[in-house]
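One chain comes next, on its own, written out as C-alpha cells in the form predicted alone.
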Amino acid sequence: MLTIALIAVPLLMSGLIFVLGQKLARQLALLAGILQLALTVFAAIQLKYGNTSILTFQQNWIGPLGIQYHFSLDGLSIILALLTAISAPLIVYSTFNRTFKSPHVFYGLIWLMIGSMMGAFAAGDAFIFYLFYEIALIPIYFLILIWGSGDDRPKVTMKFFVYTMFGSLFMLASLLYVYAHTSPKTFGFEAMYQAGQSLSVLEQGLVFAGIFIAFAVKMPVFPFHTWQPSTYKAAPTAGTMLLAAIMLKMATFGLIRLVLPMVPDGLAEYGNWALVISVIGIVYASLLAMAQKQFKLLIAYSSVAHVGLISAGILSTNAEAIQGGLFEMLSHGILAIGLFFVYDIIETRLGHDQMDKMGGIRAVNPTFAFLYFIIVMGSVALPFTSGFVGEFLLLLGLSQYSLWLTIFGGLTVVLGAVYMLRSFQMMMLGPENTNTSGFTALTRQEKILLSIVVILVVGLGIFPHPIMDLSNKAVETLLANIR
C-alpha cells in the first residue's frame, strides 16, 4: 500500500487543491510536498533496512488484455521517487515569491504532473508506464500555455505537445510488438522482458530504435532536441523546473527499465548509433550553451549536454555507468532547480536575463553570489559535489565501452566549466553598474531554498553511499538477467 500511496497522494492532493484551494492553494501544495517526501523517505528506509527488495501493488485492470494496476518500488525506481519527492516541495516553495492567477488551478496542475511522473517511475506494467508517461504532458501543456511568457507560447506549446506525442507513438508500436509475443498476453515487465529477449537480433534492434526515438525526444538528445529551448524559454520557472528536474528523467529511467532488459541483443548489435548521437549531443549542446547571451537558454542547453552523457553512459550497459546514471539523474534534478531558481531571482529583480548587461551582483549581494557559486561548482562536477559523483561514474563506465566516446563525452566537464564559470563571471563579478546596483537582498524564502539546494549538492557529493547503496543490488540483478 505504501507504493500506491506515493502515486495516490499527489493525485488526491491535486484534486483537493482544484476543489478547495481558492485561498489555500500554496499551503496545500506545500503540505502535499512535505507528505510526499516523508512517505518516500519511509519507503527508501523500508527497502534499505526491511526484509524486502521490492515494494509492490498489483491489481487487475483490463484482464483480457493482461493490463494491470501494477506498481513497484525497487532499488532503481526509488532513486527517481526520491528525486520527485525532493523536487516537489522545492518547486512549490520556489513559487512563493510570485502571485498567480487561479492559483488553485496552477498548483493543482503541478501536483497532477507530479503524480503522473511518480506513476511512470513506479510502474510495473509497460502499458501503465506508457499511460503515465503520456498523461504528464497534459498538465505541463496548460502550465506553459496559461502561465508562460511570450506571444508565441501557443505555437511553442503546441509544437512541444505534438512533437513529444508523435515521438511516443514509436514507443507504443514497439511495446505492442513485444506484447504480441508474450504468452499469456500481458504487459507485465517480466513477461515483456522475456518476450523481447526471445526476438531475433534484428527485431530487437527495431524495437530498440522505436523506444529510443521516443525517449530521445523526451530527454531530449541531438537531433531531437529542437522543441526544448523555445519551450523552456516560454515556460514559467516552476514549469521549467518540472521539465528539467523530473520530466526528462522519465526517458532516461525508461532506458534502464525498458531498453536494457527487454532488447539486450538488439542494443549490443545496433545500439552504437544511439551512443554516438548522445555523445554528439553533448558537444553540440555545450557549444550552443557557450554561445548564449540569455541565462535561461544557457541552462537549457546545459541540460541537453548533461542528459546526453546520462544516455550514453546507460547505453554502455555496465554497472558503474548505470549507477552513475541514476545518481546523476538525482544530482541534475537538484542542480536544475537551483539554477532555474537563480534565473528566477535575477529575472524578478532586473526584468531580464541578458548576461552581458549584468555584472557586479556579488558586490551588492555577496550571499546570493556565494550560494550561486556552489551550485555552479556542482554543475561543473567539482569533487565533493553531487555532480562529480554521477559524471565520474558515467565516464568510468563509458570508458569500458569506448575510449574515444569517453574522450568526447568528457568534454561536457571541460566545456561545462567554460560556460558556467563564464556566466558567473559575467553576472556576479566586476564592478556594479546601473542595471545591478539596485539588486536587492535575498528574501528569507530565497535564502532557505538556495541553502537547501546547496546542502544537498555538497551533502550528496561527500556522502553518496546512502543513495548508491539503495540501487547497487538492483543494478547487479538487472545486469545479471541480461547477460
Contents of the next structure:
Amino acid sequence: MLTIALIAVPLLMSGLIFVLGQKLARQLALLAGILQLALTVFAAIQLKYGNTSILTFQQNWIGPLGIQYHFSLDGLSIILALLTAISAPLIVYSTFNRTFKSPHVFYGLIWLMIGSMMGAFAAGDAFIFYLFYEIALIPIYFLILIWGSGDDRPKVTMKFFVYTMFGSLFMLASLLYVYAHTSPKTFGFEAMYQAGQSLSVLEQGLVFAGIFIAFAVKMPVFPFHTWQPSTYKAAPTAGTMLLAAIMLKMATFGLIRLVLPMVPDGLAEYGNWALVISVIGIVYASLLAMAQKQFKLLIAYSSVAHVGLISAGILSTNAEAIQGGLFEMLSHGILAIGLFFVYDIIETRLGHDQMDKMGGIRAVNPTFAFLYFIIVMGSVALPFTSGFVGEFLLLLGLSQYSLWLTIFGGLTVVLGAVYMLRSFQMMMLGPENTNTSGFTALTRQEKILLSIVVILVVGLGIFPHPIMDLSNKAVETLLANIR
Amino acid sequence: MEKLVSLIPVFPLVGFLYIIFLGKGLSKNTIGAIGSGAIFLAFITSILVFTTQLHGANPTIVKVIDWITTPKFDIDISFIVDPLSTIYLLFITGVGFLIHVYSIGYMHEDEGFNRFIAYLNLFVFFMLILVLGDSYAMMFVGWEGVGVCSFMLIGFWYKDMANNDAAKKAFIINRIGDLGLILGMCMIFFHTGTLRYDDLFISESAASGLHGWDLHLAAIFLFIGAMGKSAQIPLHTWLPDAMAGPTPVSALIHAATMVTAGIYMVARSSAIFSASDVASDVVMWAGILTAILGATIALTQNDIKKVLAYSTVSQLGLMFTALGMGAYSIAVFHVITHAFFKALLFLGSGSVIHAMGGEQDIRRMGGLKSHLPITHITFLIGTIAISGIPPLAGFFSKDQIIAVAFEENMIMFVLASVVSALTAFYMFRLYFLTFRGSFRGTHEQEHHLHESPKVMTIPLIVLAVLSIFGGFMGFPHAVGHAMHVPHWLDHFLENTVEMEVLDMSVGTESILMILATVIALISMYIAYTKYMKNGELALEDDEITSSTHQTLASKYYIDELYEKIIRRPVDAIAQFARNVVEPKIIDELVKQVSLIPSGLGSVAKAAQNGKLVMYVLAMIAGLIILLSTLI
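Go ahead and give the structure of the form predicted together with its partner chain, now that the form predicted alone is out.
Once more the chain from above appears, this time first in line as the rest of the complex follows.
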C-alpha cells in the first residue's frame, strides 16, 4: 500500500495543483515534495526492518494478457525512490526565485512527471514499467515547449520526443519477444527473467540490443546523445533538473531491473559493444565538455560522461558496480540539481552563461564560490563527497570486466578535473570585471538550496553506509539469480 | 591508549570548521591560536599514541564508523596504529605545529588570514587521514584531500591568474597520478578481494595473491600515483610551479609532508614492491633520474623558492631510489630528516622574502647575514644539513642511501654521489648569494631589511635544532654496532616494512661515510671559491650564452614539450569534436537513420493551440482512474 501511496501522492497532488492551482501552485507543489519525502523515508525504514509486505502491491489488471498492477519497493528501487523524493522538493524549491505563466499547469506537470517516474521505479511488471517510462515523456515535453527558452524549441522538443519514442520501440519489441516466451503469459518481472534466461544466447543478445538502444537514448550514451544538450539548453532549469536528476535514471535503473537478470548470457556473450560505446562516451563527452564555452552545455556533456560510466559499470555485472551504479544515480541526481541551480543563479544575474565573459565572482561573492566549489569537488568525485563512492565502486567493478576499459573510462578522473576546474577558474577566480562586479549576494532561497545540496553531497560522501545497507541484500539476490 | 588515535584528526578538523563558520569576528591572534592549538593538541595526542608503539606492540586497528559497504568490498573509516603511521604522525603534527605558528607571523598582514589558517588545518586533517587510514581506500581519502588543500593553497591569492593556473596544473597532474593509484587499487582488489592492510599484509597476507605481471602492473600503477603526489619524472612539473602559494604552504605541503606521501605509500606497500623486481627497478630509475634532473636544474635557478623546490624534487628522487633498492626504512628516515631541514630552509626563505618586501630573486639579495642574524644562522644549519655534512641530520639519512646503493647497484652509487655533490654545490651557491657578499637590491629594500618577529624565528630555531640532532635516530649500522649505538629507526620499523639487511663491514661503511663527507666538502669549497672568494654573481637572463646553461635554466623545456605534445593536441581534439564530429557526423547520422514522421508535428500544434490543458487533464484523470480501479 505504501508503494501505491508513493505513486498516488504525486499524481493526486498534480491534479490538485492543476485544479486549485493559480495562487497556491508553488506552495502546494512544495508541500507535495515534503509529503513524498516523508513517505519515502518511512518506506525506507520499513524496508530496513524487513517489513516488506506493505511495500508490495499486486492485483490483476488486464487478466487475459497477464498484465498486473504490480508495484513493489525493494532494496534496489528504494534508492531511486529516495532519489525522487529528495530531488522533487529541491527542484520545486529551486523555482521559487521565478514566476511562471500558468503556474498551476507548470507545477501540475512537474508532479505528473514525478509520479510517472516513481511508477516506473516501483514497477513490478515489465508492462507497467514501460507504460510509466513512456508517460513521463509527455509532461516534460510540454514543460520544455511552453516554459523553455529559444525560438527553436518546437524543433528541439520534437527531436527529443521522437528520438526517445523511437528508441523505446526497440525496447517494446524486445519485451514482447520475451513475454511471448512466458507461460502462463505474464509481464511480471520474475517470470520475464525466467523466460529471458531460457532464451538462446543469440536471442538474448538481440533482446539485449533492443532494450539497450532504448536506454542508450534515454541516458544518453554516445552516439545516441545528440538530443540531450540542445534539450537541456532549451528546457527551463527545473525541466533540465527533472531530466538529468531523475528521468535518465529510469534508463540506468532499467539496466539493473530489466537487462541484467533477464538476458545475462546474451549480455555476457554479445554485450561487449554496449560497454565499449559507454566508455567511448565517457571520454568523448568529457572532451566536448572541455570545449564548451557555455556553462549549461558543459554540465550537459559532463552528465553524458558520468552516465557513460554508470552504464558501463552496471553492464559489467558485479556487486561493486551495481552498488556503485545505484549510489552514483543518487549522487548524480543531487549534483545535477546543484549544478543546474548554480547555472540558474548565474544566468539570472548576468543574463548569459558564457564562461569566458565571467571571472572574479569569488572576489564579489565568496559564499557562492565556496558552495560551488564543493559541488565541483562532488562532481570530480573527491573522497568524502557523494560522487566518490559511486565512481570508485563503478571503476572497481568495471575493472573486473576489463582493465583496458577501466583505464580508458578512468580518464574521467583526469578530464573531469580539467573541465570542472576550468569552469571554476573561468567563472569564479581572477579579478572581477565589468560583467561580474555587480554580482549580487545570494538570496535566502538560493543559500538554503545550495546549502542543502552541499550538505547532502558531503553527508552522503561520509555516511553512505545507511543507504548502501538498504540495497546490499537485493544486489546479492539479483546476482545469485543470474548465476 | 591506541583508541586516542581517532581524536588526532578531529582536532584540526574542528579547528577548520570553527574558523570557517565561527571565526568571523575573532582577532587574528585568536584565530592563530585556535589553528595552531588544534595542531598542538594533535601533536600531544600523537606522542601518547606513539609511545604505545615503542616496545613492539602489535598493529592496532581502531574503527570509527562503517563507510562504503557492498557485499564483498567493505571499507570502514578506521585507523591503523603501527610504527609507520605513528612516526609519520609525529613529524606531521610536530612540523605542522611549527609551521602554523610561523604562519601567524608570516600571514599577519594578509586579508585572507582566517582562510589561510583554516585551510592549513584542513590540510593537516587530510594528511593525518592519509597516514592513519587502515586501507588503500582510506589512504586515498587523505591522498585526494591533501591534493585539494594543495590546490586551494597554491591558488590562495586567487585574483592573480598565474597562481590559479599553477594550482590547476598541480591538481590535474596529481589526478593523472591518482588514476594510476585507482587502477592499482582495482588490480589489488580484483586479485586479492580486499584493500585493507590488515588482510593484505598483517593478519593475513592476501597480497601474495598477486603474481607475475599482475603483480608488476599493480605495483607500477601504485607508483604512478606516487609519481604524481611526490613529483617524480614525468609528473614532476607541477611542484616548482606550486611555489606560487604562500611560503608556509611550500614548507608544509610541498616539502615536508604531502609530497612525501608517495614514499609513505610505497613503504606501506613494501610487501608488494619487494616482490616485484620490475616495479622496484622502475621506482629506482624514476627516482634517480628525477634526483639528477632536480639537482641539475637547481644549479641554475635564481628564485630562492625555485631552488628549494627543485632541491625537493631531487631529494624525493633519492628517496625513491632508496625505495627501489628495497631500503624502505632508510627512505622513511630521509623523509623525516628532510622534513626538518627542508621545512627549515623554506621557512628561512620566507623570512628572507618577508624582509625583502616580497622579492624572491637571489640576484637582488646578498649580504643579508647582518640584517637577519637568526634567519641566517638557521638557514646555514639547514644548508649544512641538506648537504650531508656530519653530524647533521641529512648526513645520516643520505649516507645510508648511498651505502645501500654501494651494495646493490654501482650505477646508483655513482649517480647518487653525483646528486649529493650537486646538492652541496647549489645549496651553498644559494646560501652565499643570499646571505654573503654585498646587498644588491634597491635602497628602499635595504632600508626596510629587518629580522622577522619571534613568532617566526622560534620555529626556525626549533627546526634548526632538529636538523642538527635528528639524524641520530638512525645511526649507521656497522659503525653504530661497533659503538653500541643502535639504528633506532630501523629497529622501530622492522616489523612494519620489508627490511634491507646490509651486510657491510665497519671499514667499508666508514670509508663510504668519509667519502661522502669529502664530496660534500669539495662541492662546498667550489661554491665558496666561485661565489665568495671570486665574488661571481648569478647571470642575468640575457647574459646566458651557454646552451647547457640555457637548457637547465629552462628546466629542460619539459613544460614546453608537454604543452606541445599533450595540452594543445588534446584541446585541438576537443575543439574538433565540438565543431566537426558532433554536429557534422554524429548528429547528421542520427538524422539520416531516424525517419521522423512529419505527422507527429501535429502534437506540437495541438499544444500551441491551447488544447494543452485538456490534454493534461485527460491524462491525469486517466492515470487516477487507472490507479483507483484497484483500491
